[in-house]
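One chain comes next, on its own, written as structure tokens: the form predicted on its own.
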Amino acid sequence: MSKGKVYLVGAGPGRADLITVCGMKAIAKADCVVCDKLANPALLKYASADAEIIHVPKRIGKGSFGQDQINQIIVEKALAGKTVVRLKGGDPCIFGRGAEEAKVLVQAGIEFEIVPGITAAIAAAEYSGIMLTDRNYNSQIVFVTGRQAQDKKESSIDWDLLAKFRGTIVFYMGMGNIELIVSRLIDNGMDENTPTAIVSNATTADQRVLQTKLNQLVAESRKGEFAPPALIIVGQTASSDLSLNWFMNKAMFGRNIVVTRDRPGNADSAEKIAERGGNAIEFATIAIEPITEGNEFLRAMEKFNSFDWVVFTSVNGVRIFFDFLKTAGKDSRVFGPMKIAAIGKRTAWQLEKFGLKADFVPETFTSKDLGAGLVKFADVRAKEVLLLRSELANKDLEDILVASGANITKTSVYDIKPVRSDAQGLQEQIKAGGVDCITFASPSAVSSFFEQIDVELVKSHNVIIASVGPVTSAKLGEVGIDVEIQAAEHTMDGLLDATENYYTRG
């Protein structure tokens, strides 16, 4: 059997999409990743459905793995002609082992690449507005393990040398050692007002700053609670401007945002939010099930070619409907002539990616407007229009289009299925006042969490509501919540600026 390879792979600082693309590639093509608990775990979307996965948390207690251990499971499934993907927050090698792994790769013959990472340093100092050089008055850096080996006789530090340092120090791991730190760079000669800052949770929604004086790092940084990871810099740049802190100062940051679609989309609204300085609550409360194999939809398909109009009122109807044409072996070419309506933007994006261009989109994103915009835009009298749609749909589409002459075939192409996700969790965080907005991006949605979610525990709580349009909001209002937010484009990504617009505003 021929050997495997295996891949040091950075998984930077926290934040999931900082991954560089070479160790995202790295990842899809793993047949297993061995993962730090540092490492965000939404990066193991790109691994391949049936990749194992090996996590391997190096903290002390039980269920921890020892650096000796993890070089054997590394070895042992390179062996056995995997290809391998370690997995390691920040960069491999800057205090990372990543060298100790390397070294045990090279003594078993084993081919290896690194991969390198965005190491925490830069990323907390500039997720924090923080500059590590400054052509001005710093042009200098050093960075410096805050805890060294264990088994280390003497230590490998030059505090001499950090004290009288004219730059910026960075010290990893530092925070079990924070009163050594101070004192050893106190004693050595450092002045004492030395501007300090301590970057704990960098790139995430629970990132914290302080800035404060060498002096009085400890009793603040005690003061504030601050706690792994974190990292503390040393030097004038540490006294940055707060104005710089472009992270920290997003409408958004740090507000816990529950989104209630189904598994996928909140993933995809989870990343969005991420990207807003925000925190995601994934509480699904449905699942999107296709029904293309039901008779309804296959009839519609058997007269597909006499249609003049197809309409997609979703883009999930869109994604489910090319699922199909696929496994029958057919693609975009089926729809010909035909016209093609889309119920909004996202829906003609989805459209786009296969190749088709939506000849009618209403500005305003529902059915009803849907409906109305399309008999002004063609005259659909005696034409033969198609419905994809879901199970669910009401009758406004429907309606109006008979009313102005057309033929009208509907199909259903999904169901939308409640789902029951962690009811007790969520109602536990809403207790504590850890939920600041709920999303709703559809009727369906509401009535499956409200089925789960007490309505007199989110009112009481002042819990911000958020809907993505007028038919969602109707439907709070049924179940007697009070809509705050509604998104004046009636799609997830317009119910995301309409939160930050309303918390900008706050």
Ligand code: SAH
Second form
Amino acid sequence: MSKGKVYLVGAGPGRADLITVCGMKAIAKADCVVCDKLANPALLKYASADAEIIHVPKRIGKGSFGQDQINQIIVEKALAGKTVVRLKGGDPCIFGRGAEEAKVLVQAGIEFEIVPGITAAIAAAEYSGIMLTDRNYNSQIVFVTGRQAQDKKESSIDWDLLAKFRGTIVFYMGMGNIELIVSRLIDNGMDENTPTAIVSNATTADQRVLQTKLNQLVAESRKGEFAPPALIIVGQTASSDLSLNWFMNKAMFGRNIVVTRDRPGNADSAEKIAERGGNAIEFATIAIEPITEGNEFLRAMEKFNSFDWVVFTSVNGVRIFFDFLKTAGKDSRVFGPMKIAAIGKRTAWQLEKFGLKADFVPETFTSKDLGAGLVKFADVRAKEVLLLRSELANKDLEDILVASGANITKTSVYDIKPVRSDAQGLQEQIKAGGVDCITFASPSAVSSFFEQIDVELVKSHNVIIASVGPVTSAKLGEVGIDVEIQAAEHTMDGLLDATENYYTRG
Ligand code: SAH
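Could the form predicted together with the named molecule be given as well, to go with the form predicted on its own?
First the chain shown before, then all remaining chains and molecules of the complex.
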């Protein structure tokens, strides 16, 4: 059997998409991913469904995986012919034991590649507006492991040199030895007033930053919550201006926003919320299930070429429709000369993926605007119109079309089923003040959510409610909930824009 290959991949500092393209490609082709505690587990979604995922050191309860055990796993898998990704936080070789793993691979005659990652020092500094080599302050950086501060005799850290260093010093793994680090620097002659900073959980919604002087660092660090992992930065650049802290100055930074769509929809929204600096809490309320048998959709499909217009009212509708076509051994040619309408630009984009350009897309995305716009755009009198509905397409659309003389056939391509999520967990979070905003993108999400979550609890905890549009807001009104934010554009992106604007206005 031929030997496999090992990629030592830097996962980046925390935020999943700070991994390199090269790292992502390696994960995608891996048969086995050996994942470090500090690597963001969200990256594992790029792995193929049948890839073996091994978490180290988390898996073994108390003890951790020893380095020898990890080396052994990697070697064994590679010798079995597998492509192995060893996924490590930050960069694999900056305090990451990449060197040890590489040497073991050389000894075993296994081919390997190292994929660099953004190391914590660089990310933590840049995500808090600290410019490590701002030329007004310094032109040297040093990365130090704070773990070796402990043993005076054996410490490999040159404190005398560090205390005199006229650049930026970044301590990794230093929080457990913070007192020692400060006293060694001061004892060796560093100015007590030297600016310092602590950055914890850099690049994530939980990022915290402390900026203070060296002689205040220990006392100040005890006041805040600086959960690991955290770095200590020492030097003039650590005193950077707060206005440079672009990440934590984002309007949504640190806000806990609940998303209540179906599971894949929530995952998509969670990524977008993270990009805006917020923290998404995923609470699935509905599941979208394709309708595959025994309904009016299949009957409509039998006489498909008798329609003049086909109207798509959601992205999901398009996706499921084409899944159906594929299973039936057909493709976009079934549309022939038919005209196509789409409720909005995302639905139209989805159609374009299948090579179809919608003839009509309204300016604003409601079923009413779709209906009103369509009857202006085309004469629908006595025309056969197929409405491939979603829940968003309420009666407005069909009423307008019928009033204009169209013969309509309406059918759903999917069912929306309510699902339950961890209601108790979310209620506890609301009680603890850990929820800032709840977003709703459909009336069915509203119903399912408030079947599980106490309305009064939400009302009494100062939670902001954001709705995708008037239909959803009306449903919220029915359950007795006031809507603070309503999206101008009735899409999930529009909803997130409106929420961000709300927090920007303060
Ligand atoms: N190979 C990693 C470092 C591993 S050592 C890298 O290149 O980043 C672990 C130390 O890295 C932690 O103790 C902490 O000091 C630092 N660290 C890792 N991720 C961090 C983060 N998101 N925020 C702050 N510090 C982090």
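Note that the structure is predicted; figures quoted are calculated from it, not measured. We call the rigid core the largest set of C-alpha positions that still match within 1.5 Å between the two forms. Residue numbers count along the first chain shown, from 1.
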- Query: Core aligned, does the CA of residue 308 move at least 2 Å between these two forms?
  - Reply: yes
- Message: Rigid core aligned, does the Cα position of residue 103 differ by 2 Å or more between these two forms?
- Response: no
